[in-house]
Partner chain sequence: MKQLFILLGIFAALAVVPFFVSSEFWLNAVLLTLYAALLGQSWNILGGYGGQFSFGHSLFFGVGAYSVAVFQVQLGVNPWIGLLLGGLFGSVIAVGIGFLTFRYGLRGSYFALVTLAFAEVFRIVSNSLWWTGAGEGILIELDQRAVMMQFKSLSHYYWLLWAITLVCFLTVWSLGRSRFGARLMAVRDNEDAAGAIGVDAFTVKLKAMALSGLFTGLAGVFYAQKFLYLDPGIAFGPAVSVESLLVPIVGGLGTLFGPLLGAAALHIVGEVAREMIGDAPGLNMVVFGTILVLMVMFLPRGIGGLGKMSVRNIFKGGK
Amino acid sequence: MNSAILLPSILNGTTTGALYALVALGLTLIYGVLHIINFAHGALLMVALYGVYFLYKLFGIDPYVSLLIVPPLMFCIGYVLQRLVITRASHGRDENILLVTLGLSIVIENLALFFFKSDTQVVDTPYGFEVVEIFGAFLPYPKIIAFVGALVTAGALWLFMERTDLGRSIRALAKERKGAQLVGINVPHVFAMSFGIGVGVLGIAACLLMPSYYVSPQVGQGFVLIAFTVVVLGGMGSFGGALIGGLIIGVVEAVGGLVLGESLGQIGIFAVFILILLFRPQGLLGHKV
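Taking the form predicted on its own, give the structure of this chain alone.
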C-alpha cells in the first residue's frame, strides 16, 4: 500500500464520514442529550429521503432547494410523534420508549414497502457525477457539499444549545428533570421540541445525501447502527464529538475496505467501537459521570 492509494482512500472516507456524522447529529440530541433510545431514527431518515425524492420527481425541486422544505416538515413529524405517540404510549418509562420507537420503525418501514415496493430510487441531478480533484483523489461534488453541510450543522446545533433559551432548557432537562420542572420549564414541550429538532436534522441529512445516494424502504437500517456507534464514539450529547466520530468511522471503513476488501471494511468500525467502550466509555469528547 502506498500513499497514491492510501491518501485518496482517506479523503473519500472523510467525505463518507461526514454523511455518517450528519445522520448521527440528530441522534446525538435525542439519544445523547435526552437519553431517549430512538430505534425509529433510520426509518425517519428513510421518510426524509423519500420526501426529497418525490419533491424532485413530481415538482422538479432540487435536493438542495429541498432544504427549505424537508427539514421543517420532518421537525413537525418529530414533534407530533414525540408529543402524541411516544410520550402517551411510553407512560414515562424508558424501556417503553425503546419498544415504542422500535414499533414505529417496523410500522413505517412496512408502510413504505407497501406503497413504494422494495425498488431502489435515485435522483438524476446534473451535478450528481461531477468530481473535484484534491491531492490526487477524485471526490464527488455532492459529498464535498455534504462535508461542508455537516460542519455547518454541527456548529449551528452547538450555538443553538449554548446561546438560546430553548437550548439552555434542553441542557437543564437533560441534567435534572425534576429541577427543570421546579424552575418552570415546560418539560413535555421541551422534550417534543428536542425530538423534533433531532428529526429535523435528519431532513438536512436527507437533502445532502440524496444527490449521491439512493432511497428504498430499508435504507435506514444501514445507517442507524453506525449512527449509534458514532454517538458513543464521539461522546454522549457532544455535537463536535459526533462530527469527529463520524469522520473517524468513515476513514476506518474506507481504509478497512482497502486492506480487507469492501465486504469486510466495516469490521474496523466495530473494532473501534469495542476499544472505545473498553478504554474510554465516555467517548472522545464526553465527560465522566
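It should be emphasised that the depicted structure is a prediction, and the values quoted were computed from it without experimental measurement. So that the term is clear: the rigid core is the largest set of C-alpha atoms that superpose within 1.5 Å between two forms. Residue numbers count along the first chain shown, from 1. First, how it differs from the form predicted in complex with its partner chain.
In the core-superposed comparison between the two forms, the C-alpha atom of Leu11 has shifted by less than 2 angstroms.
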Contents of the next structure:
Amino acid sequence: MNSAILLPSILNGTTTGALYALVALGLTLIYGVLHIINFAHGALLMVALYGVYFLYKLFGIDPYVSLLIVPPLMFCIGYVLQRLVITRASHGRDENILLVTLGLSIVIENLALFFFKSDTQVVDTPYGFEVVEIFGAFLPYPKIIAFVGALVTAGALWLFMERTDLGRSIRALAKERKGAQLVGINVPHVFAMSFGIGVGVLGIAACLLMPSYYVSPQVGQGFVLIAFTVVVLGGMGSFGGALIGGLIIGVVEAVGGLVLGESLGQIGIFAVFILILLFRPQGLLGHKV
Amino acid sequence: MKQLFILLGIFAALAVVPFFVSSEFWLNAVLLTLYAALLGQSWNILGGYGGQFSFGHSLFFGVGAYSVAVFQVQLGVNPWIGLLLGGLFGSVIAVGIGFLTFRYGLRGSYFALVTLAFAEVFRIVSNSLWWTGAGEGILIELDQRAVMMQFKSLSHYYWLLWAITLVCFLTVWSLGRSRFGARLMAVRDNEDAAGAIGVDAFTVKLKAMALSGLFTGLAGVFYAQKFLYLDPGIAFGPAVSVESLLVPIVGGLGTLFGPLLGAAALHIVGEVAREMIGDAPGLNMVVFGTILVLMVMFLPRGIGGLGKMSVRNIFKGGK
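Would you mind giving the form predicted in complex with its partner chain, to go alongside the form predicted on its own above?
Every chain and every other molecule in the complex is listed next, the one we just looked at coming first.
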C-alpha cells in the first residue's frame, strides 16, 4: 500500500472522525453528568437530520442556516424527554435507563420508517460537490466545514463548561450530587439542561453532516455504536477524549475500509470498541470506572 | 412443587393444542407465542435471574441458526445433529464472551453494549463470508422428511418447539430450587455481598451465559428449520435481541411464568395493533417500543408483578 492512497484516506477519515466526535460529545456530556447511556442518541440524530432535510426541502433553508433553528429545537426535545420520560424510568438502576432509551429509539426510528419510508434522502446544495485539494487528497468543501465546525463546537462547549454558571453547576453535579443539591443547585433542572445540551449538539452535528451525507430512518443505527466507541475510547465523560477518540475512529474506519474492503471496514471500529472495553474500560483519557 | 404442577399443567394443555385447533392461523399464533416465550425465557436466565442485561442476544440465536444451516448446506450434516451443534455453539460463544467481559469486571450498561457490539461484528463478518452465503443469505433445501427436521404438518413443528421450550422452562424451574439458582440471584441482587459470602460470581455468571446461549441457540436452529432461510440481518440483527428482552420485561423479570405471560400479551397486542392500524411497516415496532418504555416506567416488575403487588397492597394498605 503506498502513501498516495493512504494519505487521502487518512485525511478523509479525519474529517469523518470530527463528525463522529461531535455526535459523541453530546453522548459523553450526558454520560459524564447523568451517568446514563443514552441509547436513543442515534435516533435523535436521525430526527435532527430530517429536520435539516425538511427545512431545506420545504422552505429552501440552507443546512448551515439551519444551525440557528435545529439545535435549539433539539435542545427542547432533549430537555422534555429527560424530564418527562427518562428521569421517571430509572428506579435506581442504570439498566432501566438503557432499556427506556432503547424503547425510545425503537419508537422514533419506526415512526420515521412509517412516515418517511425507508428511502434515502439527500440535499443538493450548489457547493455540495466542490472539492479542495490538500496534500493530493480531494476533500469536498462540506467535509472541511464540518471538520472546522466540529472543532469550534467542541471548543465552545468546553468554554461553556468552564466559564458559565450553568457549566459550573453541571460540573458540580457530575462530581458530587448531594453537595450540589446542598449549595442550592436545582438538580432536576440541571440534569435536564445537560441532557438538552447533549441532544442540542446533535442538532449542530446534523446541520454540519447533512450537506455531505444522507438521511434515512435507519441512519442513526450506524452512529450509535460508533459514538459509543468514541466515548468509550476517549474515556466516558471526557471532552478531549471524545475529540481524539472521534478522530482515531474516523481514521480506523477509513484505513480499515482501504485494507479490508468497504464492507469489512467497520470491523475495525468494533474491534477497537471491544478491545478498549476489555483492556482499558476507563478509556484513553478517562478516570477509573 | 406447586409451581412445577402449574408448569406441567400448562405444557400438557399446550401439547394437545394441535388436536383441538384445526385452523393453521391459530396454531401458528400459538406456535409463535411459544417461540417468543422460548427466546424470552432464554434471555430471562441471564437477564432476569442473573441481572446481566444483554442487548445482543441475536448473537447466540444467529450462531445457532447458522450452525444448523451451514453444516447442513456446506457439509451435508444431518439437522438433528445440527440441533445439538447449534445449541453447543450458542453456548460456547456465550461462555467465550462472558469470559472476556466478566473477566474484566464489565457490568451493567457496559455488558449490554459489549454484547451488542459482538452481535454487530458477527453480522458484518457473516455478510462477507462465502460459506454463510454472505449478504444473499443461505437457503436450506426443501426436503420435508422428519429425518431432515422438516415437516409437512405445522403441528409437527409445533411439537418440536414445544419439547425444546419445555426443557428450557424446566431448567428455569430448577433454578428456583437449586444452589446454582440461589447463587445466581445473589449475584444479581448484590455482587459484592455475594462474593463476600463465598459465591464465585465469575463462574456463576458464566454458567448462566452457557444456559442462556444454549437455549437461544436452539431457538435459532428451530427458526432456521422452520423458515429454511437466513441472512445476516435476520440472524444477527437487532429484532431478535429486542424480542428476547421485551418478552420477560413485559411478563415479569426473573420469574418462571413471566416469559410465557409476556409472550402471550405481546402476541395479542401485536395482533390487535395490526387489526387496528393495518400492516404498515414499522408500526408494530412502534407499539412494542412504546410498551417497553411504559413497562420500564410504570411496571418494572412486569404484568406478573401486578397480582403480587395488588395483594400486598390490600394487606399492607398501599405501598
